[in-house]
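Below, in structure tokens: the form predicted in complex with another copy of the chain, a single chain.
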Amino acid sequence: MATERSSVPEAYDDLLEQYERATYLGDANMVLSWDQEVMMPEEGTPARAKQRSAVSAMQHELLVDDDVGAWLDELEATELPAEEAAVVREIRRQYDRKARVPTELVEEISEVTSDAHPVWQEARETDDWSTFAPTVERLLELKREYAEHIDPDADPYAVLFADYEPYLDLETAERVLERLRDRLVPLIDDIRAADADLHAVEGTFPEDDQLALARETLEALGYDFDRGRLDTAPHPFSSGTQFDARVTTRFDESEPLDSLGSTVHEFGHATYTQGLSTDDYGTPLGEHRGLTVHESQSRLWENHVGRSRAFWEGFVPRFNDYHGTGLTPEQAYEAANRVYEDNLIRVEADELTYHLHIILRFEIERDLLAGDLDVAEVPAVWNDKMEEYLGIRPETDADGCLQDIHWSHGSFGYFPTYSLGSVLAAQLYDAAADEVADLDEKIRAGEFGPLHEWLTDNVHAHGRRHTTDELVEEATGEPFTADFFLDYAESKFGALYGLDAAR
């Protein structure tokens, strides 16, 4: 770091040593968990399971040891610079998270959740609800007394919900949800009602071509290889460090389109991984800001560069030559943004209809922790939302609300951070465009260099410098707000269905 030391105490860098080391444990853990979803044989889960509930605990031990709280209270009595105050208000935050919580506590949570996936498993495939539930009750109770011990004023689902987006209050976060709500229901409506009849790409298109494609535009994106890798995994995610940042993705022979989506959106998580920076590493300067954040940084790729209709204009030759299709930029284009009139999965979602899956969730698991709904009435009200929302019910809870992992996690609040994340892209997107010349031209001409400079000096190298709310207002010059991603979604879908533009 740059700043004047001089007048830093030495507590500070007491308190920075035990950190880095509580964040090298938490990184090695994130090794452990790429290496089991990607290429860990099936047996070795009992192991794995001990290896990573030993690291996790030395890492808890670590941030919530006494003299944690000690130096905390040292250092808050000091005038400090400013990146040393930053540093020292996310430990203080993450250590009174943690250290409020006890042990044993701690301990259920994840003995509760660790049993609780094959249950879920088990649920999903016999598609029965109730066998789940009585889990999803435990948790719930479990997850409120964890909010209890850490703000035992506050709404719990907002202590929750503060896990994963600790500076964008639960206030604003429900506000720009039922906004999303409210103007994306009867733009789909009338997506539906125009009956228009976009390009669809048929065909088989093998796993080897698809991977192929991917790498090579990983390559033409701007990821950096000597600081990642891309495997396939059954569920795609990104996971690393600024120095070893890896993506996974997978792979529909029938839907060649979702998959590159995938791992465009991966990239976007990997590319704000790589840009954080490297003399911060183990330090809260060089850690992602949050799940809204590192969202943003996704979809902005996968939605307003991979599905813009620039990319396609610039991509589609590469397209054609690795899966022998004949695609026209227009045809790859509305293929890329086909609104789907049946689909009850979430993760198969298109850019639109997804944020009613997330809301519908938001609702209902708002409810469940408040206490204002039963556990066993989960799939009903689950089936009635999606009839609100989006016209169709699903037949099973499988396809209902026993699909996603989430909540067997424990993670509750974890999915506005989705939408929220979507929200923030398209904000950020439109400040590049703002400040990057002839933005189009140069996503057309393959040259994402520019706006993945823009990112990486207005968001990524940050860290956690900034609050979420400080961060987005330095990067756009605004408060975070839902104004443009509802424009950005109103204009492009108005056009690709030819909607009375004054709808």
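Compare with the form predicted in complex with another copy of the chain: the form predicted on its own:
No partner chains or extra molecules come along with it, only the chain itself.
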């Protein structure tokens, strides 16, 4: 529902008009970023870095204009309707953070991150962390400076984390990660010790067939191609607005389930974006709540739908038709939920070991930001932690510390939201299953609309009306908790691997 503005001061309209212009610039910058990662010619980086830097500076200046502060002061002294008050709350939060950061620093961060993307790509292709290390060091310096401007007395990592998850604090993230580590490590150990031989999909599966199946899967799930598109990228991602929400995936001809899972994951992000209010585009009411909630949507569709028994009971004929396999629904379900002993790559990880990948990155990032770890030491520390947490050791930097794109974006503090989102996905799905009659039967029949509608009504359509914790409690009737995920994981994988139900 569009915001009613007739009953609020003129300052509200002025504030909203300024914020909308800044949002449009940010969205244009997002398209420039998408193009750089998907379609831009290899030699386009020098110009693109300048373009994105200029747009970032213009957006920043609009948001930190003195008039914005004056309008906010006036509106905060006024009793506003709930939606308008939420808009003011969200803009105030951004203003207070951004106004402390010099425009010149914003420009420099934008330019360095644009320049960093091809450096990361080349380092990954040549398997050489040392060629990327100076860029990482520079980005860390800039991000420390950025955090110090916002709050010189706070932990820099906590300041950066709040860029991605503004309302669940770092202590909450640490507490969740510790609970996951404490409960999942013994569960994974039990799984690896179990005498279970889950089915695996083996063979060669042409990329064209995987792409065709990915597109058909998106259509079946309800992706609106009139407001989106499917492309490939070295690191799958989704970006856009409610009018243009794009997804990317990638393909390995020996791993057809990876591209399918990646596609369903990015669909979850895109369907959240497409479910945002079109009437409120340009305002906080038309923006996603934060990356914890965003990731909850991708992990819900990837894991609670795409890796469910009900999904494969309905979907396996389509998979068999495209790939010439003869899988039974149970074989496909097992293959989609194998817990790997030797997986090095986070985006290809199973549902359980995935979180140990996140914990590893979180610990390295924190030490880097604090100055307790030298950038040159990252490969060795990464490999040691991989061996400690997952029992495997990368033989190359490409399969180790160079596998993720995030540090080339300067996205320090981002990784915890992946696990927080997974935790929230289980809580939301449990609530949806209570309220959507026969949800498993609907998924089995390929009827995804009721789940999509529940998520839109309870999550997507609210934009930023609520804080994260308020949104979770409104949607589920419970405070944010890891209990639902841990119970779900132990029940699901305990059954799959024949573990003692009393563990």
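Numbering follows the first chain given and starts at 1. This one's a predicted model, so the numbers in the text were calculated from it and none came from an experiment. Take the two forms, find the largest set of C-alpha atoms that superpose within 1.5 Å, and that set is the rigid core.
Peer 1: Tell me whether Pro81 is among the residues that move between the two forms (Cα shift of 2 angstroms or more, core superposed).
Peer 2: Where the cores coincide, Pro81 shows only a C-alpha shift between the two forms that is less than 2 Å.
Peer 1: For a quick test of reading the superposition: does Asp399 move by 2 Å or more at the CA between the two forms, rigid core aligned?
Peer 2: Yes, the C-alpha position differs by at least 2 Å between the two forms.
Peer 1: Once the core is aligned, please say if the CA of Glu165 is shifted by at least 2 angstroms between the two forms.
Peer 2: Result for Glu165: no, shift under 2 Å.
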